[in-house]
Structure formats: structure tokens, C-alpha cells
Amino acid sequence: MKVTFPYMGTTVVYKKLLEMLGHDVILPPKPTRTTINLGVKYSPEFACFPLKVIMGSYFEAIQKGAEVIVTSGGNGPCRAGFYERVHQRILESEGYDVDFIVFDSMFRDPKTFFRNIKKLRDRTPWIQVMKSLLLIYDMIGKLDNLEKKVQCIRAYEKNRGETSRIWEKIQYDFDQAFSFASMKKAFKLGKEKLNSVPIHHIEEEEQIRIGIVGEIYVVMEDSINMKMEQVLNSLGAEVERSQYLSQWVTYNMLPKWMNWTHENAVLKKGEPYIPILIGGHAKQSVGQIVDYGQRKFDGVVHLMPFGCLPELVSQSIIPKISEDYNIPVLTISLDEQTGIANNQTRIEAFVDLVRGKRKQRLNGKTKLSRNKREHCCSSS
């Protein structure tokens, strides 16, 4: 078959998964302006921003020759979970006869999940399914790993640049790993080359640290969030994302009695302010800015589609959970009419006020002790 799926974060992970279950893998182009033009043209008016470049993705890979589209599901009030019906409506209409093959958690509907697992592996044997399997969990794991070093490294890097090649070749060298053993391979030797950028010497009130929330797609997806993470290492400031691809899949793997994973601990601690789900990843982007602010995080920047009602709800509750933790939170609204030079004067605004503020902690102007950490280039 020929495969392809939405652009979303380091896609050498769903690519190569395909392409070991035997399917012709068209790759989606990375989301442009001609891509969000396309999605805006055909999607209802209303709709939040994600589906807007989903769907400008599934036509431009469709146009290149895409049969099937693999991608995920969901429920409850946030209307992610309704993407799939819209975008295969629309296609119709437009004249494409596409398949959906929809993954929701396997708790949720076994019957389906294992039925989508059968579609998907074809002719595949079931030996093989299960070591593409585990063999991409652990390559997930990996990059993400080699992923929060960049998000440091690159804060303080000399040659401008160079860790962002860096990890595109890293993740070049993983997409032609096919074993476990090349697979550790390549990730000692990418830890080697992260470990060897030049970088300059950083005193202690400049190293700042700062999280990014919000919604999942606008956040993992740098080509809508004009560069989040590019833009706040480029002012000097090392960034952690709420949401990895290897934390996401582990907890929608596990069953509730033993989910032990990062994300359900961000739920917990998000229950004092929004006590419910209320759809999307609002109570987890309320929830990982406690985590932030119990870390002695700097900042936080909130992404948020236009629109999206579970991430109002969050950002209504943020100067509460900002107040709490005495850590400062910037909101960036984004949509197809984004303005990038407006809210790049806001970053770094808001830089400069987090780097006051810890120069003031460390000064002891505000009788908090030294906040000692480890620094993020170090080459464990």
C-alpha cells in the first residue's frame, strides 16, 4: 500500500515503521505556507488550526501518489477525535477515494485497535510486527533522548546552527538503523557529536530554563509554531517541551492500574485546577506548569490553536497556577494569520523578564536560596 500519515515532530519514526511493515511510504512535505493555504481553502472556517494543516498535508500527499492515511484518534469533547470524518469528507468531495486507518487507545476498543494492526501489517508475519515494534519504541526513546541535548545545547552553542544539523543527521543515521545494535550505535555516536559542539562558557544568573505547554500538535510541530524551540535557544534559553512522542506512546500503552508515566503524574498535579478532562491537553498543559514551577523552571510559553476551547480553559486558570509557583507564563495564539514578527518581539520581552527575575533570585533579592542545577551540556 501506499502510506503516508499527518507531519507531526521527527516523522522519520512513523516513516520507518511503515516502511518495516512493507508499505511504499509517501512522505508528507513539510508543512509550508502552500500547505496551510490548502488546508485553510478546503476546511470549514471554524475548525481549529491543526486540522486546518492536516488537511493541507493529506493533499499535498495525496497528490503524490497516497492510497492510504494512518493517524491517530481520540475522544471526548475536544474535536480531534472527529478529524478523521472531516478530512475524509472533504476528500471525498474533492474527488479522493482515500483510505483511514484511525488508531485510538487500544483500552478504548480493543476489537478496532487490533484490527487496525492487522490491516496495517498486511502479508507482514506477526514475529516481524512485534520486533518493528519494539525495535521503533526503543528508536522513539532514543531520539528523544538526543532531542532534550539539543534543546540545551543549542542555547549555548558558538557556530550558530551547527547542533540543528547535528540532529538532522542524527536522525539520518536512525532512519538507516534496521537492528537494535545499529540502533545504539547511532545513538552513541550522536551523543558524541552533541557532546563535541563548541559552546560558550554560560555563568549561572544567564542560564534560564524555559518549558513549552500546550496543545499537542502546535507544540511538537515547529512548522506552525514558528520555531518555538529554535527561537528561545537562539535568546539563550534551554527549552523542554509537555509532550515527547516516547512519553505519549508509553502512556497509551499502559492500563491505569500501572501507568507510572510522566504524563499521568502531570494529570495529578493538574486535578487542584481543572479536576476533570475537558478534551485536548488542557489539564496537562495546567499540570506541567505546576511541574514546571515545583522544578524551579525559569518560564513557560503557552501554545494554543485560535479557538481551541480546552486550551481557554487552561489559559483562564495559568495566572492562578503563576501566581502559586511564582513563575512567569506567555500565551502565543496561533492560526493561519499568525503574525511572527509581532510575537517575536513578545519572546523575547518575555526573555528578558525571566532572565531579570533569575538574576534577582540568585542576587538574593527575593530571600530564595541559589538555585544550583546541573548544566544541560555536560556529556553524561
Second form
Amino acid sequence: MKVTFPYMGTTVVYKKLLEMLGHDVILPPKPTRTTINLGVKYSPEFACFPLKVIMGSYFEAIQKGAEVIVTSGGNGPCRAGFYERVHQRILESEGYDVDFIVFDSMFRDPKTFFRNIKKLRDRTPWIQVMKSLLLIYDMIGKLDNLEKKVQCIRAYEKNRGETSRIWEKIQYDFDQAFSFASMKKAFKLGKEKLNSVPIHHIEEEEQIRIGIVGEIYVVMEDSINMKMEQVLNSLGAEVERSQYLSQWVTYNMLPKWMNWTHENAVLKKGEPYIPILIGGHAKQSVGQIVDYGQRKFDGVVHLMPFGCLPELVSQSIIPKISEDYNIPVLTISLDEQTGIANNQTRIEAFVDLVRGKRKQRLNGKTKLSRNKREHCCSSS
Amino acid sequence: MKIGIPQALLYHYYYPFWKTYFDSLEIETIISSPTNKRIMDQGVKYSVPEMCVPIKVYLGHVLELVDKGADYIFVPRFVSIQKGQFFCPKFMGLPDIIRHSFPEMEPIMISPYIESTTDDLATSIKQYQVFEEKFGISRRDNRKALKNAESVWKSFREYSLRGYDISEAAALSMNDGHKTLKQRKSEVKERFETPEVTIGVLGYVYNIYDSVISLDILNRLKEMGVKVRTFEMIDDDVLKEQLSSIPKTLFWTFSDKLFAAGNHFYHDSEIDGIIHVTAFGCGPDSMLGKLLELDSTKHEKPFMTLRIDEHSGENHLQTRVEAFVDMLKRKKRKVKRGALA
Ligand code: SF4
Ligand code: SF4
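Let's see the other form, the form predicted in complex with its partner chain, since the form predicted alone is already up.
Expanding to the full complex; the earlier chain stays at the top.
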């Protein structure tokens, strides 16, 4: 089958999985202006931004020959669970007949999950399927590990753009690896490469860390969030994202009773502000800000698609959390009209503010008590 | 001790229930004024800009109740009234939005979780225990009050199903005097004897029955001699049947009802056209609106979307609605002539 999938974050992962199951993978192009325009043209005006971008990337993938779309049903009761219906209907009305395979959590709806796996498996032997799944899982973990380093080193790189280039290369290496051993090698090599990036030495008190939280798609996909991580890095801030694929997969694959994941801990932290799951990632966003506050991050950037229902609830609550934990938060809502041009100054001003606040805080204390703060650049 | 009830959001669907309940318990209530400019402005001022109008307006109502001296404010947390379905995230997080925006309000908010399996709110006493504690009410009285509330609400729903609009139905169910349902029904028939056109108006109760938010769309239509049908006038079983033929439904109860009502309107030969009244930035509506719009050509029934927000202009709306109604009338006459010829 000629299969495609929505573009989000480190796409090598999905590509690899589908390839290992013996499919012809049509890699959707990384979303560009054209993708977005295409999506906007066909989607409902007030659909969430992710829906529009994904719509656009489906059109592009179909033009490249995709026949089947594999996607996930989204988290919790929000619109994402309905995306596929709208996408399919719109494609249909434009005369495209494509199949959708929608994955929901394995434990929330095991029947569909296995039916989907069966469909996708085709003639691949089960043992091979299992092996592929494990291999992919291993790969996601490794990639996430390296990416965290990237997000930190890039803040101090001497040669602009070097880290990002190396990161691209690393992903390519992983794309070419098909066994545990070669993965391991790619991982080791990647780590070495990153460690050899020449970096500026920056004084402890000048180092700032900013967390990124918000709706999963705009947090994970840098082509639609104005490359937020790189922007912050280039302003000299270390960055950590609230979501990494490995966390997401683990959280969604584990049954409730043994779900001691980071995600669950974060949800707990969100509880005082939003006691129940209200859909999307609102409670995670809120909990994650608390987490960053507790870990003494210097600031948080909150990303949301324009008009995103649950994130509007978090946005309403953020001033309170920001006050409670004394951590500055900048909310940026993204849609087809958002551009870096009209946001760059906001972001710069925010980073300045964060920096100033940090100085203030440190001056207040006589001795630097930052032993607890682990920096990814210095640790292994 | 006075409990304030904001006249916004699901007030329009549950007022007869809540009012009867509190009355039976002899708890005094204050209702905020119908939405007005001040309420709207206050709400807009304290909400994040991207928020949809009905939620902004709700905040305005809450603030007015505080000004009016309410000791408590009733802000229920609507989670679910149907198995496997939920409310729009903004409803589920509503008490959180309010208590974190106005920390001083937290102690006076009464926010029971509304979680049941039917839209009859009397089915789970758990939600009402909070009143026993706060007002020293016995379990027995609580149950009795719920029973009363339930029966009034049921008769309210009954009126809706007979074609009364929400305000009529509320008034009738709450001071139902001597007239029987049957008598009422015959009156309805007389009033709408020969409507030239009938329009299915799709919209949440808190939008279309709030004459400020919706710029009084219902009365405008009535003045043009249009008979209006809305989702709450359709029997739940009919709606459910519509939904059962759809592979995947939305997650949100009222959005699903609208979606089902829209599909029903397409199949109902009495309906000449559909107007979808939606708040600017309403997420759920963007999905169901699009799906219904795509079906419009298939069913050969005109479909119009009216988007409303705090800046909506009356003239513009009036013109569009008039044009739509005229078009429907012309279309109908043509068909009639065609049939005669
Ligand atoms: S969480 Fe936000 S972006 Fe995701 S489906 Fe819901 S409204 Fe859309
Ligand atoms: S359903 Fe739409 S109008 Fe109602 S609260 Fe949610 S977003 Fe607002």
C-alpha cells in the first residue's frame, strides 16, 4: 500500500515503522507556506490550525501518490478525534478517494487497535511486527534523548546553524539504521557529533532555560510554530519541550493501572488548577507550567492553535499559575496569519524579561544554589 | 442567603429545573439581568480575547451577580450528560476559568459536577449533596426538591417538543395553570397556520435565545412570517436515530444534537432552509457546520451560516437574513408554479 501520515516532529519514526511493515511510504513534505495555503483553502475557516495544516499535507501526499492515510485519533475528547471525518469528507468532495486507518490508544479501544495493526501488517509475519515495534520504540527514545541535547547546545553554538545541520544528519543516520546494533551506533555517533560542536562559554547566571508547553501538534512541529525552539535558542536560551514522542507513546500505550509516566505526574500537578481532563492538552499544559516552575525554569512559552478550545481554558488560568510560581509565561497563538515578523519582537522582549528576572533573583541570593539544576550540556 | 444564577449558557435549557429546585428548598435566588451592553462589556474585558462570545458573556453575568449582592454563585461544571460524550472543553473548565481569574470568587462559587447519563439532571443526587452541607438541608427534602424540579423540567421539554420556543416553554411549564397541554398545542397550530416558509435554525440555546448575542434573530425571522424550528423542538429519539447512521459523531453532547438536528432538517420536507447561527471562534461548530454545508447541495436545501460576535452589526445581519428568506420564498413559489403548470 502507498501509505502516508500527518507530518509531526521527527517523522523518520513513522516512516520507518511503516517501511518495516512492508509499505511504500509517501513521506509528506514538511509543511510549507504552500501546504498551509492549501489546507486553509479547503478547511472550515474556524477549524483548528493543526487540522488545516494536516489537510494541506494530505493533499500534497495524495498528489505524490498516497492511497492510504494512517493517523492517530487524538487525545481526549477534543476535535482531533473528529479530524479524520472532516478530512475524509473534504477529500471526498474534491474527488479523492483515500482510505483512513485511525489509531487510538491500544487500551482505550483495543479492538480497533488490533484490527488496524492487522490491516497494516499485511503479509508481514507477526514476529517481525513485534520486532519492528520494539525497534521503533527504542529509536524514539534515542532520538528524543539526542534532541534534548540539541535544544540545549544550540543556545551556545559558536557557528550559527551548525547544531541544526548536525541534527538533520543524525536523523538521516537513524533513517538508515534497521537493527538494534546500528541504532546503537547511530546514537553513539550522534552524541559524539553533538559534543564536538564548538560552544561559547556562558556564565552560570547568564544561562536561561525556557520551557515550551501547549497543544501537542504546534509544540512538536516546528514548521508551523515559527521554529520556536530555534528562535529561543538563537536568543541564547536553552529550551525544553513539554512533549516528546517517546513520552507520548509510552503514556498512550500503557494501561491506566501501571501508568507511572512523566505525563501522569504532570497531570497531577495540573490538578489544583483544572481538576479533570477537559480535552486536548489543557491539563498537561497547566501541569507542565507548574513543573517548570518547580524545577526553577526561567520562563515558559505557551503555544496554542488560534481558538483552540482547551488551551483557551489554560490561557485563562495561566496568569494565576505564573503568579503562584513566579515564572513568566508568554502565550502565542498560531494560525495561518501568524508570522515570525510580528512575533519576533514579542519573543525578544520576553527573553529579555526572563533574563532580567533571573538576574534579580540571583542577586537576591548571596550564593548560587544551583547545584540541583542539571544542564544537559554538561551532563552526559 | 441568596444564590445567584447567571442568565447565560445552559440557563436557557435548565432554568425551570434550577429555579424549581431552589424554590422547593426555600433558597432565595437572584437571576442576573438579560444580557445587556454592560454585561457584555464586562465579560469581554475580563476574558482572553480569543474566547467565544457566550463564555465572555457568562463572565459578565457572574460579575453582575456579585454586584447585586449574591452570597453564592451557581456555576455548575458540566462534564457529561450522556454516556461517552462530554461538553465543550470550555464548559468543563468554566469554573476554573472563573475561580482563577477572580480568586476572591472561589469561596462563593457553588460548582457541582454535572455527570449523568441523561439530560434529566435529577438522576444523580450526588451532584446536589453540596446544598445539604451548605444550607442544612435534609436528604429527604433534597430528594423532594429534585422530584419537583424534574417534573417541571419535563413539562418544559414537552412544551418545547410541541413547538414552543424556550422562553414560552419556560414560562408555561413554571406557571402552568389551568390550560392543558392539548389546549396549548392547538393554539400553536393556529398561530402558525400558514407560514410561508419554515427555517431550521441551528444554534446553541445560549446563543439563539440570548437576544443580545444573536441580535434577536428568532424574532426577526418571526416578523418576516417565518416559522422557526430549533433542535430542542425535536424529539431526542429522532436525533439519536440520525446520529446512529453517522459513522463517527462529535464528542460534545449539544454539538451532536445540532449536528443531528441539521441532518434531520435536511430530511424533513417541512423545512425549506437552514440557518446556522454560530459564535465567532466556536470550535465544535466549525466542524459540524462544514459537514452540513457540504451536504447542502446533495439535499438541495439552502444553508446559511451566520457568525456572531461582540461586534456583529445589526444592519448587516438583517440584510443577510432578509435576502435568505426572500430567496426561500421565491424558490418555493417557483416550485408551486411549476407544480401547477
Ligand atoms: S486541542 Fe485544540 S487544536 Fe487540538 S483538536 Fe482540540 S481545539 Fe483543535
Ligand atoms: S460550544 Fe462553541 S459556543 Fe459553546 S462554549 Fe464551546 S466554543 Fe463556545
